[in-house]
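The chain that follows stands alone, in the form predicted alone, written as structure tokens.
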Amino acid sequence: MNFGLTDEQQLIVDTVRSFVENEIYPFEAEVDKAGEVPHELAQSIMQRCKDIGFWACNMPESVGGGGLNHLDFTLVERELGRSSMALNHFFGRPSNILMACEGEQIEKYLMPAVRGERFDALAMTEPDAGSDVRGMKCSAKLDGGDWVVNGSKHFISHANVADFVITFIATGEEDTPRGKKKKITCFLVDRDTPGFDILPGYNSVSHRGYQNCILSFKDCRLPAGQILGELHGGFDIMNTWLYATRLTVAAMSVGRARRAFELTLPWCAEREQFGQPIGKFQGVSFQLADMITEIDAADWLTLAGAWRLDQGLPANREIASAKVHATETLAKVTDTCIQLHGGMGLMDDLPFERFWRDARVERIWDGTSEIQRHIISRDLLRPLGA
């Protein structure tokens, strides 16, 4: 593994860093307070992303995307992570699960998403099925040539701005050594489909303006042509395309932690108490040392996971390690930065209380810290027969 960035990779970092500093930072506080992104601002970010040639940079060149490999795309996500999730969402990165589209689905879903004409959202989580995906209750039954769907999903990110939702639904049941488990199928569901409603979700302390929604299905009829991949093949789709999304959470957590640190370091050099900069007190200087060590470690874990994917090497455990360490580092760093700023750290005049709130969800979505530790330990124990 080469530990340095190529000229092209450095250009990627510099370009995206400049983008977030100029196009997103100025609007973060406004969006956080309003709890929504003005339509004109969203459109402006989308257009600027297209102008600099980064729209769909995660998608293969064969379909008109930027063709970045996993490592290069992780660098993009790391820089975007420095900024507001509500705003950087409009720096278009369609779900790469759409590469599973076939036939008419390619022109109806994949290509418009790559061109920035249609937005997608992804739906798995339910009120009674979070980490236990195969326990989901939202189900579909075959009726003639259609699948009739009933049930609900919640915590569905940015479904409010999505033109269609990539939705995982139970389409059967099978016996397993651990009892009956649902067979899962992935469907493409247009927002105007009869019987399908996208409803406002909950007010979250994390990532205000980045909406979560509730999806309601009431006798919603979906033709077999809306199935993405194979019938009952939802887990194959997940394992092929989705597990690397944990790298995105890790990368964004690294970016946000480093931004918080970079804002705090000068403060510790300039703020004086008892006749000297607070950074000269061992109680502060050691905290600075610990923070940068943990951030760098999280950064390298994340980049190493992406590198392994590009080399075709097993990376499940490494990605889980990156996700759990980066998200927990972000939590510690944002808390420490508030502590070092004292009372002002909790005021919304500074961004640290927002970083602190936003950090909390990272240990939950895309697989909780507990799930990541399960993945890591299972990978270690299975070769030993345990």
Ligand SMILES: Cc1cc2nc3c(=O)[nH]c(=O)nc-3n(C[C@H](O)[C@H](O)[C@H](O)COP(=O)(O)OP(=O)(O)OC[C@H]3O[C@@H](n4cnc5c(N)ncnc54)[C@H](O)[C@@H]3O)c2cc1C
The other form holds:
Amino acid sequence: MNFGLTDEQQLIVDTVRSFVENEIYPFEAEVDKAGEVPHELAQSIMQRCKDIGFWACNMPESVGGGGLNHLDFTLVERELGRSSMALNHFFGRPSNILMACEGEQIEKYLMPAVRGERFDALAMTEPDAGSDVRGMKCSAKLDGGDWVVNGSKHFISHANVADFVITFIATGEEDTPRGKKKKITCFLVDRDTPGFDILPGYNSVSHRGYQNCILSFKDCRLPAGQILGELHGGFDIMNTWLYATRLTVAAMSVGRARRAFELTLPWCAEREQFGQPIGKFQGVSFQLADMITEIDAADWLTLAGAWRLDQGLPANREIASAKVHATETLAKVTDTCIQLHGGMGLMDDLPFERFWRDARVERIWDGTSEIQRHIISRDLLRPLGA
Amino acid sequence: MKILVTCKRVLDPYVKARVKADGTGVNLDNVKMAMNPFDEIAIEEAIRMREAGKADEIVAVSIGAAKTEETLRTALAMGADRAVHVVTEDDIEPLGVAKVLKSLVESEQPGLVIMGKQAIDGDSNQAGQMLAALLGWAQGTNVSNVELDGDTANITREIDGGLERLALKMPCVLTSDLRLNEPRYASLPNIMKAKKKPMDKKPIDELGVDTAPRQTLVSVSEPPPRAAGVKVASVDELVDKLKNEAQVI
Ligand SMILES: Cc1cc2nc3c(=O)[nH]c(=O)nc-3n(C[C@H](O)[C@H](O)[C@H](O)COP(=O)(O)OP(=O)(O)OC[C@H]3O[C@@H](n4cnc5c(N)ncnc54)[C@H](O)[C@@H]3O)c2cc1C
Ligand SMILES: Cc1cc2nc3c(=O)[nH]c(=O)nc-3n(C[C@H](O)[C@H](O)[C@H](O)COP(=O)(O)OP(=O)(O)OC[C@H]3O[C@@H](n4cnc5c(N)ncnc54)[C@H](O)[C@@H]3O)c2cc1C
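Next up, the form predicted together with the named molecule, please; the one we just looked at was the form predicted alone.
Okay, now the whole complex, with that chain kicking things off.
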């Protein structure tokens, strides 16, 4: 066992860290206030990311990506997570589900995404189907050679800047011993497809400037060639490729928690009340001790989950543990960092109120904390027949 | 042409330096280290020269303990072609550094040496000048612009009160100022290649160079905290204070 980073990993971490410090931190506050990312800023982050060869670093080298394994990519996400999601989105990491592209899809979707010419978004959630993905109502019926889609999706991240949306749609029902079950298919939907609209979503308290959208399908015709993977194979392709996205949330949460902590530690050494640094009061110092302990634990859980994926070991429970612990640690840490800054912690002159707001969504998206605990406990109890 | 570039491992410039309790130096245990920023600029300049077709090989050199290898890997990941690590546990003074570099210049035969104008730890600003003197080469220190033209390096130096332009006969030693360029990030492909690039390790004793210290470190202490300012009522009072209290005029 070796808990150290290799020289390459250290260089990757250092490079992404300098990138976010120089190219993203200076713009975070203004993007948070404006609630949107200026076009030129997005373009410049994209260009700089491409210049240093980090664009699509998560995609295999065979398609022109950076070829990072799960562990190395998790280190990248951890460093990016220190920074605003509205902005680090332009440090392009296309969804690796695009590796399932076949035939003409490869030149139309996969390669342009890897080159940074086309942006993807990914849509599962609906107003009536959140945690229960299979409960989706957005459905497609075969008409001639085409699938005709009706329904809607919501909370679809960054669809406002997407050129196409990888969308999961119900394509029928099957009888199972436990009753009827929806069959799900994954489709590639171009932004300008007739009958398909990307509409503004809601204003979220977290990650202002990183927008979410509502998708509307009204008799939208999709040829069979738009199917990604197999017909009715939506869950298979989801399980194959989207299994690890929870690790991204965990890694980003670790990065942001550590940044908040690193900004708070020196404050506790310098801020004096009652004639001494507040860090000398045990009431403060023990909070620092608890924070770093939880952050390190979340960090190791996350990296271990990534390592398991690279080893081909079962990782579902471990990734769920990482996600739940990292996101809940982030919530505690950002709250404590505000507390230790006293009144100033609440003010938008300092970044802590933003970190605290941004932290809130991490326990909800990509599977809520409850769903992660469900996954963990089922993994423990199922083998016992309970 | 081959370019030799130096890169020193120093305390990360964004980390607050803390003096050891016993006053024997700055605490470097468990603190983040980084490449000397002026050396990053030197490497960037060398890479730009190679990209412009004026150089074909960049050799990064560093003198220091085992961990110095990390700093050299950074240089390789930025784009240097190979590295030479002169291994020593000792702190080498600028004259010792210049002698070590002279010995490497003799074996490597570069057409140009680019160094940082100073390392941000000792802030000595001496090694480049001493190396040029030992080699009998031209020197261009604190350069903010360099144009290579055949056997001539046309440089701009930042000096008190303005800019000085000089034409230097090559080979020569240049030292970089802050405004020479903006160093690039290590690219992912170069990071992946860095491990495969050659790194030559030379124990300092094998160079046959006298690097024994000439100086004795007496003590290191924190600078005195800045005292609050005072308001003066008149120019006369100011002049009086500068003369008699501050004793600077
Ligand atoms: C800002 C934002 C961006 C998003 N981006 C995307 C995106 O790009 N693409 C996409 O497809 N989705 C996206 N989502 C959707 C996100 O994945 C869902 O919000 C999430 O899965 C929860 O679904 P829900 O909001 O409908 O809540 P619900 O599923 O309705 O849950 C409500 C509550 O019930 C609990 N609950 C539900 N089922 C159980 C159970 N079995 N046991 C115990 N408790 C349970 C939940 O934990 C939660 O506390 C985004 C969401 C947000 C907020
Ligand atoms: C919105 C707002 C409105 C306000 N309105 C008013 C107002 O109208 N009038 C007014 O006078 N003030 C007002 N305040 C000030 C408020 O009362 C102070 O912010 C509060 O007393 C904390 O002081 P501080 O912010 O300087 O934090 P600090 O005192 O610097 O505290 C920083 C951290 O150190 C901890 N700490 C300090 N001492 C100890 C100790 N001995 N042991 C353990 N931990 C310690 C604190 O608990 C905190 O976590 C307001 C503040 C806010 C945010």
